[in-house]
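Taking the form predicted on its own, here's one chain by itself in C-alpha cells.
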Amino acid sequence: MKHQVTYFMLASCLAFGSLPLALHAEENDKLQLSGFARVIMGYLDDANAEYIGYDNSVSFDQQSLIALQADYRFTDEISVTGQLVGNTGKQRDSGIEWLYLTYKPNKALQIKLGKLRIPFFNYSDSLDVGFAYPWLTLPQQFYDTAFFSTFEGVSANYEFTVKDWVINSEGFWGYYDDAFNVASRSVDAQVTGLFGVNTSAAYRGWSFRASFAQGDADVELPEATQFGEQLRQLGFNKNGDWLDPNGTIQFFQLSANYENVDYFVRSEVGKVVGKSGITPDINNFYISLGYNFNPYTLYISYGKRKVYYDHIPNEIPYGVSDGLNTLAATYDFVLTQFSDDKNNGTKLGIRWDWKSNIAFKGEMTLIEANGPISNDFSLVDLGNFDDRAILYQLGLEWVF
C-alpha cells in the first residue's frame, strides 16, 4: 500500500500524541481508544464452488478480523483518527484502514482530510463492524459491487433539521491508488478524478438515501492492453478499444428503510456503469425484513445482482489466413472470460445480543446462479457447479 507524506505526518501526530496521553488518560481525555472484532465460522455445502472465500470445508479465516482505533482531539474543532485492521481473509489486506484529520467548526459542518471510507452505500463506514448491522454477512449481491472501499482525499458533511426531518448532505473528492482483488487475483489500479455526493433524510422511523459517485479508472491488465493494442495496429479498432481496461466508472445508489422497536425493513438499489468494454454494467438490490424480541433479532433477506457486458461482434474475419484465424479465435476466447452473470442470495438468520457490546449470530444463505458465472465477484465456479449452494455461518461480534 502506498502512503503519502501527508499520511506519514498524520501517523506521526497520532503516535507521538498518543504516547503521553496514554500515560495520563485519567487526567486528559483527549485520547479515545476503541476497537472491534469478529470471529466467523463458515461452511459451503458444495465442493464445486466458492462463495466469499468459503468452500466445502469448515473455515474461520475468511471474515474474522480485529481492529483498533485511536481518536485524538487536539482542540474542540480539530481531531485525528486512525484505524488499524487485521484481516484473516485473502480477499482483504491488513493495515491502515482509516487515517484522517477532522475539522468541525460547528455542530452542523464536518470536514475530513486523509484516508477515508468511500461512501457508496448505507453501510460503507461500517463494513467491518458486524455489530453495527443485523446480518452476519452483508448482502453480497449488493455490497460486493464496489471494487474498492477507501480513497484518499477530502469529504465535507453538513447536517440540518427541517421540522421533524433530519437532512444530511455529503460531498467528497480524491483518488485511489492501490490494488484490489478480482477472482482471487490482485490487480493494481488508479482512480483519479474521484468524486461523489450523497444525501440522506430521516423522519421518525423512516430514512432515505441517494448517492452518486464517479471516477476515471486506470487498471493494470497487461494481457488485455497488449492484445488490444495488437488489434488496433491491424486495423480492428473496435475490438481493440473494447479490450481497453481504462475508462470512467459511475455508481448510483438509492435506499429506503423503516425501523421501530419491534421490526425493521431495510433496502438498497444500485447501478454501476462502466465505460470500458471489460468493465461490466451492474444492476443490483436487496431487501431485508427483521423482527426484534429483545435480546434476539430474526431476519430474512433477499438480494439479486445482474452483471452484463456490452459485447461487440468479432470484426476479425475467419478463413482469410491462418494468422487471422488464430487472432479471431483468441478474441472469441477472451470474450468467454467476460460472461454475463445473474445470481441471487436469500438469507435467514438470528442475532442474540448477549451483552451490550457482544452479539452472537447464526446465518444460512442460499446462493442461486442463473447461467454462467463471471468469477469476478463473490461466487466462483470451480467446475461442474450446479448453480445452487448453501453457506452456513456462525459468528461472534464484539466492540470494545
Contents of the next structure:
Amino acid sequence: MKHQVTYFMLASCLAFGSLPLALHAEENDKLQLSGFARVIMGYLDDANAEYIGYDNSVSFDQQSLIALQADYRFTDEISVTGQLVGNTGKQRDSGIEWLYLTYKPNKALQIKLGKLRIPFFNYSDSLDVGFAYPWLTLPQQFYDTAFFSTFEGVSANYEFTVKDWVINSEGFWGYYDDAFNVASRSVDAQVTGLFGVNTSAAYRGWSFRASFAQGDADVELPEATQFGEQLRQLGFNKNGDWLDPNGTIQFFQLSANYENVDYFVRSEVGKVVGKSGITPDINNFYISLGYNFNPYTLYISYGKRKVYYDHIPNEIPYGVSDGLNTLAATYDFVLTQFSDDKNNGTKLGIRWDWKSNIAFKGEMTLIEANGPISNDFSLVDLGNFDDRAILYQLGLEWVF
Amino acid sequence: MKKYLTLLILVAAPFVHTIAAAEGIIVVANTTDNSIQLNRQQVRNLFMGGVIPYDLTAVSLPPDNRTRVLFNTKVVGLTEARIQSYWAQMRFTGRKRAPREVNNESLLLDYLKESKGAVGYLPASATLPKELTVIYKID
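Mind giving me the form predicted together with the partner chain, seeing as the form predicted on its own was just shown?
Below is the entire complex, every chain and molecule, led by the chain shown above.
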C-alpha cells in the first residue's frame, strides 16, 4: 500500500509539474507529455462481501489513479515511450507500466521493444484508461481473469486493407517476472515462453477480434510444491501432480462489436485454460448495449464467468495409519481452498462527456454468485454472504 | 416572455438541426494526382489512423468546430465523445496518434496549401485554391 501511495504522489507531482513543460514541448514536437486520471467512488450495499476491494463503506481508494506518459521522438521512425501509473488500489500495479522503444518504418508496420501491456482482450492494454471505455468499471466477469498484465519483450503490429476492411495483426513474445495478484494474496511468479497473436478486422461500424496467448507459468507456492513432492514419493502421483503449481496457461478470445452515432453493441467471449491443477479454467463473456444522446451515453451490460478446477479425487486411503490419515485430510483441505466459482454481473450506467477530455460516469452493478465463491477474484465472501450485492459507483475520467 | 422564448427555441431547434445536416462536406488533399478519389470508408480509415492505399496525412479541426461535428456524423459515423475515447485508447497503448488539429477552416486551408500530402475536411461551400483537389464529397 505504501508503494501505491508513493507512485500515486509521484505521478501526481510529475503530471501537475509538467503541464507548462507540455506547452513548451508542443513547440518542438520531439517530446510530448500527456496523461490520464480517474477519481472513482464506490459503495457496496452488503456488509458480508467485498467486490473489487469495495466494502460496505464509501471508498475512493480502489480504482482512483493518475498516470503520466512521455513520448520522445528521435526520428520519424524511432521513438521511446514511458508511462508511470500511480494506483490507489492494492489489486493493480503501480510504477512504470510501459517503457518501450518503437520502430515505425511506415504507416503499416510498428515494432515495440521493452516493457509492454499484454493485449489479451480488447481493453487489456488500456485497463487503467477509464476515459477509453464507456463503463465505469470494465465487466469484471471478463476482465478479472488474467493474473498478470505486463511483459518484457517485443511486439509487432501490421495493418493492411482488404477491399475496405482494415485488418490489424499483432504478435508478441517475451516473459513476465513479478507476482500474480489475486484478491486473497500476491504470489511470486515467472511466465516464460509468453507469446500471443491477435487479429482485428474493422469495416464501417463493425469490428471483430480474435486472440490467442500462452505462457509457461512458474508460481512460487513452496507449500504446494513440497506437499506434491511428498505425495509423489509415496506413490500418489495423480494427487502429487495436481499440486504442482507450474504449467502452461492459455488465453482465447473472440469479440464482435458494432457502433454508430446512436448506439453500440460490444461483446467478448473468452476462455482461459490452466494446465496445472491449481490454475483454474475459466469460461466467460459479456455483452453491452449503449445508447448515445450526446453528450450522454446510457448503457446496460451483462457478464458471466465460470471458474472451475479439475479436482482430482483423493487417492490417499483413510484408516490405514495415522500418517496417511493426516495426509489424506490435508489433501482434502487443500482441495477446498481451490473452489469453483460462478458469478454474473449486470450493469446499468451513464457516461456524460462534459468536455472533450473530461467525462463523468455513474454505474450500478448487481453481482450474483451462484454456488461457492473462490475469493481469488473480484468477489470476496467475508462470511454469510447471501450471493447478491449491488456496487454503486461515481467517477471522473480525465485525459490531458 | 420566458415562455415564448422557450417555445421559440423548441420550434427552431429541429430547423437548426436540418440546416446543419443539409450542409455538405468536402475532403480535400494537397496532391498533384488528380485521379485520387476516396470512398467514405477510406476517408473514415484515414481520419481514424487506419491505412489507405495512398500516402496521405489527415489534418483535423478542433472538437467543438461545427464542420468537425458534421464530418463526424456524416463520414465517421461516431459521436465526438466516442472519437475522443478512441484516441485516448490509441495514445496510451502506443498504437496511433490523433491527426494534427488546426484551429479553424481558414487556417486549415492555409496549412493544406503549404503541406504536400495533407488532407482536411471543409464545408462544401468553401472556395479552394488551385493547390487543393477534392477527393471525396458528401451532401
